[in-house]
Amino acid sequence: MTKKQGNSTRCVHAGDTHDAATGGVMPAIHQSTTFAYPAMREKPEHIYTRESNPTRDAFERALTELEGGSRTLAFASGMAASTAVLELLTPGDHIIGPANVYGGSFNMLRVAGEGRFEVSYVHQNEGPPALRAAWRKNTRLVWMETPSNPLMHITDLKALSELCAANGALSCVDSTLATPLATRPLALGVDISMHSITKYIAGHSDVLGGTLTVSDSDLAGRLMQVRNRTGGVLAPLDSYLALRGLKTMELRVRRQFSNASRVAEELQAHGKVAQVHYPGLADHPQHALADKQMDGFGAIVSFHLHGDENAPERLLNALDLFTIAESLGGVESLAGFPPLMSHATMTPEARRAAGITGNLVRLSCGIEDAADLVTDLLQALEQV
């Protein structure tokens, strides 16, 4: 596939996923857990589905091509993929994580820091100086998240990955909110690009999964050993659904990005909204960096409301098209209150340090008509 092809073409054709045996334009769903040997000592291409599976391989090939890496490994969830990265470390190693981070990732790092690793948190959107201030002799992993959930902080991936490489630490970024279409972390020097494919890649709120994509073949081999040992693999049916979602990702994601931009602008102009967090807005602190690093600004919009502590609940209960729910990235628009939902596992102190305070609402914009989403938000804001 040539580099001149557009993203929609790449999404449809990446990975050469036609079924070679039948000519099917989509691969078969291989539910078999084990595969026959032609003869003793003659191993087949696939032996056992925990190690490899034709359907999962097809999805992994496609995402690898979109990410510009050498190998993708698909896991049973985003957290399974994330936890696998920690298995590359040695007890006593130091990890630097982002202060503003998805609640599940914070919980993972918190547990990892209880006797196994040393963990520090910094505001990585402040750049290399913040990272250097937290660096230790035993720092072996920098876990990044950009845009961050839920405040949409932007991290300079090139600058931080260069610092990691120069000091012997792995760099890994949760790039879920950017999608492979808006940011290609490996091209910026990051060692591991992680996605919760539950979100934009599968895109229909019906698949649970996660991926790790790398450029280095040795690193890929180490991660393959981790996955084979721990067993948290993406099932064949979920692999098929994820591949199906990937083929329409460009169409969905661009609509979602556009809707989020319109919603952010409308919210910023509303008198009951105190602050809007969206990197596409010119007054976002990292707007210039986002414009340079990303092709599009994401589909998550978070904002602080004026009013009393019950203002978010009144707003959320008054919404019609936005569904109150966990998660994000599906074709339907969702809304939530991070302190009680996506970031409930964070301690109150960690939420304050991350800036997840007060009347904060998070929106995940779907593919509905932008005008309808704005109308829904405006009528709900009347209840605040």
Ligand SMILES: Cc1ncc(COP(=O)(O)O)c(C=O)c1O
Given for the second form:
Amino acid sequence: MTKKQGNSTRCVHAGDTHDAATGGVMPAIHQSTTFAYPAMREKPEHIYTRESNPTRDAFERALTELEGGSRTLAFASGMAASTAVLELLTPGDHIIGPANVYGGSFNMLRVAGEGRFEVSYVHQNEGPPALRAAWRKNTRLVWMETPSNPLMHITDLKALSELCAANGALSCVDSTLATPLATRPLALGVDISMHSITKYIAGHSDVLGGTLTVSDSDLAGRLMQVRNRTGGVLAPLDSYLALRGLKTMELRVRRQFSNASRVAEELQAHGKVAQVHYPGLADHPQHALADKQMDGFGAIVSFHLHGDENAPERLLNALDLFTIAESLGGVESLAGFPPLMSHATMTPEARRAAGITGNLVRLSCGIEDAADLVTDLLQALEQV
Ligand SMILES: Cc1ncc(COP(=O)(O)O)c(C=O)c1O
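What would the structure be for the form predicted in complex with the named molecule, rather than the form predicted on its own?
Then the entire complex follows, led off by the chain already shown.
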């Protein structure tokens, strides 16, 4: 595949996923868990589905190409993928995580820090000085998330991954909110690019999955051993659905990004809104970095409302088109209150440190018409 091709072409054709046996333009869904040896000492290409499976391979090949890596490993959820990264470490190692991070990832790091590893949290959007201040001689992993969930902080992947490489630590970024189209972490020097494919890649709120993509073949081999040992693999049917989603990702994500941008502007101009967190806005503290590092600014918009503590509840209950639900990234627009939903597993102190305080609402913009989303928000804001 040549570099000149556009993102839509790349999404449709990445990985050459035709079914070689039949010419099917989509691969077959190979539900088989085990594959026949031609003879006792002759191994087949696939042996056992926990290790590899033709349908999962097709999806992994496609995402590897979009991410510009050498190998992708698909897992049964985003959290299974993230947890596999921690399995690369040795007890006693130090991990630096982001202060503002998806609640489930915070919980993963918090529990990992109870006896197994040392964990500290840094406002990574403050760049290398903040990371250097937290560095210890046993720092072996820097876990990043950009844009961060839910406050849309942007982390400088190039600067932080350089610091990691120079000091002997792995760099891993949860790139879920960026999507493989807006940011290419591996090209910026990051060792591991992680996605919850539950979100934009599968894209229809009907698949749970996660991926790790790497450039380095030794690292791929170590992660492969972890996945084979821990067993949290993406199932064949879900692999097929994820591949189907990936083929339309560009169309969906472009619309979602442009809807988010319109929604952010409308909210910023509204008297009942105190502050909007969206990196596409000129006054976002890392707008320039987002502009440099990303192609587009994401489809999550979070904002603080004026008013009493019940303002978010009044807004959410008044929304019609936006569904109140966990998760993000699907074709339908969703609205949530992070302290009770996506970030409920964070301790109140950690939420305060992250800035997840007060009347914060998070929107995941879908592919509906922008005008309809704005109309819905404006009528709901009237009722706050
Ligand atoms: C940024 C981010 N990373 C990781 C996850 C976890 O992914 P999964 O739910 O697929 O395990 C989520 C889930 O909401 C998320 O928002």
